[in-house]
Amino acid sequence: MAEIVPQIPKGFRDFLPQKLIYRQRVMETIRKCFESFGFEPLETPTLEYAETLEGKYGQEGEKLIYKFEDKGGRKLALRYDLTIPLSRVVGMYPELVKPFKRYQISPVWRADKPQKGRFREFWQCDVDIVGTRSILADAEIVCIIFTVLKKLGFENFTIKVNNRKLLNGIVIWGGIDEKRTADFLRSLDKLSQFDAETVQKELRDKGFPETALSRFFRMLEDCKDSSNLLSRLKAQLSTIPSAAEGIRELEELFQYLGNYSIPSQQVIFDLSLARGLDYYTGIIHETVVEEPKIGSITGGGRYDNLIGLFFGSDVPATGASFGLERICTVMEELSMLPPCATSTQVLFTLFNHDLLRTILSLATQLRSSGINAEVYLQEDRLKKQLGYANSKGIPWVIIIGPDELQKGIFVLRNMGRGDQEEIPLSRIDEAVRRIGTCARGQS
């Protein structure tokens, strides 16, 4: 039989235990933050009918959907994001109590070009509010972003906000054909990756008039002076209803964020922010970190018309998506991940099988007290068993040999410090306290 070369497709990854433990802890922190704001979990299938996803992401997004036909001739697709499946769920279950506050932490798939922080299979952590047009909902989403990142240990990050209504108004003001607004904004969204000259060239190549481009980008240049920017735009665009409404919503958003006591320097208005997906309708936002340069780590906004494609009438909604891969990449590069290589808290050594009854009984007691206890599975020299614990990063070892059993004791060894102490078998609860206290990061 020919030897199979062990490999995985480009853009996909294996997660070995040490890295997966870190990821799970990050996801758990995010989950707890979501639930602290009253959000509840939702899970949707990996596969959707292709028509469910098609026509929702714009031309460039459409190319990245993994689509195929099954044996029954059904056209299916791997989910591209978690927003369209949520919209489909709301359409299928009209009895859901509104506002419907849900979160989902799941993998998605895109046939993208792999690069740093970008993969073909990756996880998103989404939080959404469905069923209210209140700007307070948008403010709550921004507050959740701030809260999650602070809980994870981020300090140097900026949440950028804008409003699609304002951008739509500026497009009209600039003399650009309204029918081409989505195409224009898809190119504008690339300002986060390329300089203005490169984006302008792309827009020229698409046939946008030079006079309109010159006027629009001159406004962007003027807006680099952020002092009283919204007030200046309000005066300049007062005759354009969509722009005026977008500015009013942004002013309301910043008022609410002030009540949340979020530092003003960490949430800023950025007129160049466009977000590439076509379904956004109002306030939009994304988060960037100063170092490393990796692009946005969160993104989202309001999409009041999307759910109507499945529901029969428009249902307002707003939300955010946390890019788990980029967040973990940044945390790893900045040494923000906690120093823990294993979920095992204590290892029981095994000298001979005559001691198994005592060892398994004690291990069961520790597990029932919430301690993750592993039993070494074969008779080996103590040095080898301690080496196993050290290699895995297990912080504690319980040693019970024939001599310890005869004395009615066990040895609790701290692998980090290298010291150990004898504890009576009847006082196993003392070991539970010591190990549990260490797990909580206390001395």
The other form holds:
There are 2 protein chains.
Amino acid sequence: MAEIVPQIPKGFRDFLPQKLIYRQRVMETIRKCFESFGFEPLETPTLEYAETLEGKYGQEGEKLIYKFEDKGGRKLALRYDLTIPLSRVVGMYPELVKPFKRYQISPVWRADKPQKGRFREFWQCDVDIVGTRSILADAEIVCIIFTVLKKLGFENFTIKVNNRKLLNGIVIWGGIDEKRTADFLRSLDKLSQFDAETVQKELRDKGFPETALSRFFRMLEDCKDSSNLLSRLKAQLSTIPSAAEGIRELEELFQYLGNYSIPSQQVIFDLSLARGLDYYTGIIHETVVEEPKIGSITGGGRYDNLIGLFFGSDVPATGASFGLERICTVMEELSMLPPCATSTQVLFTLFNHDLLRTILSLATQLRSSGINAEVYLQEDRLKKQLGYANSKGIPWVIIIGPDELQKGIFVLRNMGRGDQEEIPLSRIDEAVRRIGTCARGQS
Amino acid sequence: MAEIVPQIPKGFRDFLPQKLIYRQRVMETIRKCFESFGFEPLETPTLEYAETLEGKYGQEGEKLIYKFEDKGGRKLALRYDLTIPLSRVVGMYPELVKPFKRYQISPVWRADKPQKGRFREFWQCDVDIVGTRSILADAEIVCIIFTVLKKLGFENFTIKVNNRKLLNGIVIWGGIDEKRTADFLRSLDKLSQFDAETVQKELRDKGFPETALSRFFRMLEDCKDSSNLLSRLKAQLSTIPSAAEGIRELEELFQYLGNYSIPSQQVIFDLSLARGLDYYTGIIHETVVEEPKIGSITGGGRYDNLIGLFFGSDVPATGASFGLERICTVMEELSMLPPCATSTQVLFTLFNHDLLRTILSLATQLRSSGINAEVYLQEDRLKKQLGYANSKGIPWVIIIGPDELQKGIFVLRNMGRGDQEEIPLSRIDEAVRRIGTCARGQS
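Any chance you could show the form predicted together with a further copy of the same chain after that form predicted on its own?
Whole complex next, starting from this chain.
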């Protein structure tokens, strides 16, 4: 066989150890936090029937689904998100006890144009509660977002909250054709990226009536004064049932968030928040960080009608999705998690094979104390073996030659500081203590 | 939108929480063991260019690769195993420090005929050492297989070992056309499933000469007497350099395995072991369990020429692959790991919303002590809430109503035993201690 140029498709990535260890630590923190709130893991297949995914993600999303035919002529599709598979699962296993609280951390695929920070294969971390209309469920989701981000070390973030019922009510109040609500909200969603004038122009170009638009944007302007905002809106929109209900739900949400002891400045009501997807029906939310400018790092909300597509009757649901790629980007840029060059904590050098039994026995002892211990696998000059530890970033080296063996000691060398000490062979616990202090994944 | 029948493609699976938690515990044990030997994680993309995978898996394997064209007309393929992507990675990043010791635990896809225990999407756990010809590396791989299986609780397993160099030598010794070695070994590999006569007949039908076959099978028969087997073979095959080298490597391997303190009856030399894939070049191995009958649960060996396809020059490598599906099947059938219904350890019942602040504060305390604590999300009869905990398999429930709050206590109920006790609100640490004793993933 001829030599092949080693390459991978555009928009796809290899995660080499150092990068992957970092991501695994982030995912582990997220996973543990989800479980601490009583969420259980779920895993759905990579491939779904294409018809399961089709017609769910809007016109733009539809184009990005990876689809192909299997040999039997069935159309298959790569997972596009984690919400539709969850809905399919709830429909397929009616025996699942409700409320069903699950999380899933998995890659999804989108045939998007690859560009900086945008990939065709990327990870989502989703947490959802299926089977209750209780606003306490929405509050718990917001609390989880807050708790996960705090655990990861985020400080300057804001969770923006709104309610689709309120937005739908405003559409009615503004005199906008209700059938065009989704289209209106898709433009409105761009307010996080563009200024009000740009969005207003887009809406005007789409043919929304000028009177409605100016009425709506005047209301948005009024909202900049946040004092008693919900009460003021309640008075203004009292005749629109949908708006009134949306406001009532938001009030209930904020009351619960107080019980969760979440600082009120970190969860704010933002009437301009719309969320892009059509399927939301109630409370919606999104998290932004001040620095770096990167867009939202979480998004989600209530979707009470989506699962009904698979279940026959409506099953209420609410949840959030964490964008692992953006979260890792922010954490790296702000050096929020000290990078960890390798998961290996100590390297045993190999002087000659006669020492193997001693070395392997010590390595086994370290391993059973939870230390990741590598043994150098061939005889080489000590300098080369230390160079190997250095270039891999292994923080400690244990050296045992014939002299050390005779003296009944081993040498423990700290590669960062360059110093070393002699420890009796019988005191391997000393080495465990020293090495263990810089263990991986303390979070 | 009309209701859709919720279903998934044949050969694919949803992992609902209970099943997935079990698998995660198994994978976590494997992962930790890999890392304890100084192996680092690697993750490669789900999709590779088809040409990366083509021509590597033999005629039969080739047909099972999932392939499709992207919109740019490039042929893509779903990952078929973890060895070819590793080889591609080594070729693509020459800066990787050698020996490169990596593990990868990922799904792979094969368009195989779905049948009991065989899936189109299944998980492999691979561990490989790239960049050294040292037989100590092969010994370490065998030691890792032994250690992982012991950690998982396996007792009655045998790691069978052979060497492709020895087999190649025997092919020459038997007077078989060397060009047909791969074909010969593919048939030989069936000795683990069929008796010698059946395999001999297949070889005869393939046109291998009768004299060579009877000579070879007589040698196999002689091998049933395992005393001094390697020495006897060494004498018999002394004139065939390849065989002599293979035997020398095996002797070196067994010497190292002694240093690793692996019981000699659990790693045996088996001349009939051939392994199906063409790319092996040296020591090969495979693990079988006595009960249940399920085929091998690990397989692997040395492949010194494969990476050269991507690298230009040869890079030696050796490794093993653990079959997660079979391992989980055996563990379930033999009840080796107590099943764990849920990752949630305790449920707080909700009597009314006035108690929320107290409940949420206690739940937060439990969570920060590492307990997975769920709060029931709506007011319901106590019986219904206890029924929920029961049907989910949550082992503990904490009950706080207005009476308990007034008395300054909460009730901790053990759902399995059905008994309960009153604990002062200030002694949440008591609850942590009781609940913590049955934590998940103690392994």
